[in-house]
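One chain comes next, on its own, written as structure tokens: the form predicted alone.
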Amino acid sequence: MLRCVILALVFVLASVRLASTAEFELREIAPGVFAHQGRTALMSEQNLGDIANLGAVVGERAVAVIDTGGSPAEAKMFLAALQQKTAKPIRYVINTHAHPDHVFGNGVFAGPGVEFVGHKNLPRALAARGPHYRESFRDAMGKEIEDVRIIEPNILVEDRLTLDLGGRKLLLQAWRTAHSDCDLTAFDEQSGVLFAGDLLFLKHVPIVDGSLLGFLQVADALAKIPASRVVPGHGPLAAQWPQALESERAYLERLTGDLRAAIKKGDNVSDAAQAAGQTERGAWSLFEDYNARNATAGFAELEWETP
């Protein structure tokens, strides 16, 4: 009888990863663009990390590789995806910023010739966070955890750079602190199509880990750029620029509003942190999962202005 228990148990486990690999999609979003859109959930072993949207783009000497998903076994999906799309050597992979949904996948595709590109903070914060991450995703994501490696950036952009793809260029942009201290953008000027990591959530509430002011100016910054459609960080792929930054502004206003009240009525933190927001609640998933923790991170921000 344990026998057969254990049998079906392992039927299970194989089935679920198996229907996780048949399930990744690399579509391509215009002639030359691909993006992949990950799943609105936390990252655990059964979605292998599948959480952020990832994408590549290909000249006619090279590909850029943007963000390579939350776990090796993730990347090397990707990685299979994209080489039935295209033969082209991948000459860069760009990292939107330091979370693990969007950089634990990188060891799969270091190798010769494969430059990595990210933010001139993003090596600070992999040096500060990566060990962290690694532990504390290690229940979550059980065995998917021990083949990760951080991997920082060897080509850093301070400010702009451009990559020569081949016939291609791409533009990355470097930010200030907003949805964290190491945002890159990454924008096709071919296609139009801009790559804004989670400088822009759709769907998913989006996640204040840097600046709650500086998340508002870097968005109203970011609706200049002439980009036709964008990919964004979570949520459904290839939205049309600028509208799909309205929905986050309207939240990130409203929970600078409230926050605003709240510490001139004289609340504390935990009272702040608890109603901040809450008017937003139905527009977005995971709004349990974040939401307090942004209102925390916001009034921290926020008590210090000078009234």
Given for the second form:
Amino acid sequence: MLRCVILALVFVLASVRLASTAEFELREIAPGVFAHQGRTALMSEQNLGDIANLGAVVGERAVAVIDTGGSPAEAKMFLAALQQKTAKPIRYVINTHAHPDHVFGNGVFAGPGVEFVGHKNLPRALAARGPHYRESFRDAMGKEIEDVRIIEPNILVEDRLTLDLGGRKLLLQAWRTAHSDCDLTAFDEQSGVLFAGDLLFLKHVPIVDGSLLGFLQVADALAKIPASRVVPGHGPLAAQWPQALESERAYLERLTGDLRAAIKKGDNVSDAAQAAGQTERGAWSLFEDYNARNATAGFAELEWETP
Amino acid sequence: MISTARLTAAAILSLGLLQGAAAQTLSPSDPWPDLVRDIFHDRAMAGDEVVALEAPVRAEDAAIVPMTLRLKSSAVKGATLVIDQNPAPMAASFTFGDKADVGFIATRVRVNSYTNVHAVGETRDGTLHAQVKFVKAAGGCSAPAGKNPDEATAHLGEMKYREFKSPEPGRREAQIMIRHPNSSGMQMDQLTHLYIPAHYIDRVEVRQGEDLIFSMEGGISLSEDPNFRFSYAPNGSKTISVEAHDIKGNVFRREWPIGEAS
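Given the form predicted alone, corresponding form predicted in complex with the partner chain:
Up next: the whole complex, starting with the chain shown before.
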């Protein structure tokens, strides 16, 4: 174990030297709260997997990082940009869930004194999916994939957990299966900024990789968080709260309604997946890439509802 | 400082380590000749459509890829679905009841990567008939793992039965669903760092009255919550029954009255 830690440290130090902040924008969206907006795109070697929003909250004693990006190269730029904003030590790395665009940069942040924090189901999800992600992103990410090390969390959140960053509390909440089976949000009480992870999509079509009905329920519960501002997992960093949830809810409700009707009618999953949710097409980017997938998973879930 | 947290042993675990335990999925060569030897003992296969395979061009969701086998001859006694590039390629092997006259059977499988999918039918004269389709794997964060394994485990073995109006004269159409995580066993227990044993449905029998409609032997390439939709010729029985076995020795049985839909 010690050897792992030392190797990780060497890796981090080597990484920092290579980092460049030239094309990496990290904005201070509230005092001591930073966010980076990823591109609305699929992960590629060209964009270094920089498609998800990332964040950081700086307290008096410690910094918490929220998601690490889609590649070590992106994570190095993120780390370098963050170190230009603050000299405080990064003590926590929070992963909002297990998807590669949020965790592939983890290895860059690993080192002594850095705790990795995730939903109680995150280790299972990383174990079950990690090897597949590594193989399946080899074509898209090229040599970037070679450096990917996914660090499992050593602090697991079963329900709620408060991280004290020094004069600043970050409230973490683990949710029931929704976007995925390991969704975690982070709420900075002081600024009122909510990091919603992929429980909130703006412009980028929502992805359902857990439970359609769970996603709708969690969206309702999220709306009750007294946030002043929200950082979605994908899409613009500036959004009204909780109005920002409305377009996502409209999409998920349309998909649910269409699928229930198809199931009632006796349609098969293939036909239903091509037809459901199509009226939402114009409202979203990457609709072609994800809608039929959401509909397939949603069909398999909703089939269990009917008597 | 940490109000409610479960601290576990620090686990810095690279994917490289995990990779060692996963099957070798990146074979540049075509695995089909080896699969013909291992599964079908190198028997000759006709390249016809005695059993037609319907597979999507693109696997939208790698965990739930619909596959349909259409039996074009009542002489078909069995059919095997093979996902060539999967870690466990033989997804399902079906045996059809003598008098069931099954018209089609649709199920859902996991697809790990770009792959050929083969449907191999066997007719009563002992000859094999193969058809192949190429399926593009889904991109993005799609993975062949389960979506909601806690839900599947909490309801382990629950079943659902549905009937549909069949467009085929003289046949009925029905669907059997079985709650099961059908897990591959690659998950690692966070506390022990031991791999959780595989847990999947390996045998299913569906009967009308006493007569077999179909039986299936399968493995981890079947999706979470195995699902079968099929058509068959009714024999006048009042009930349809299912017996499913998983590799932990669980046996799940259900029986339903057959309704009026036909």
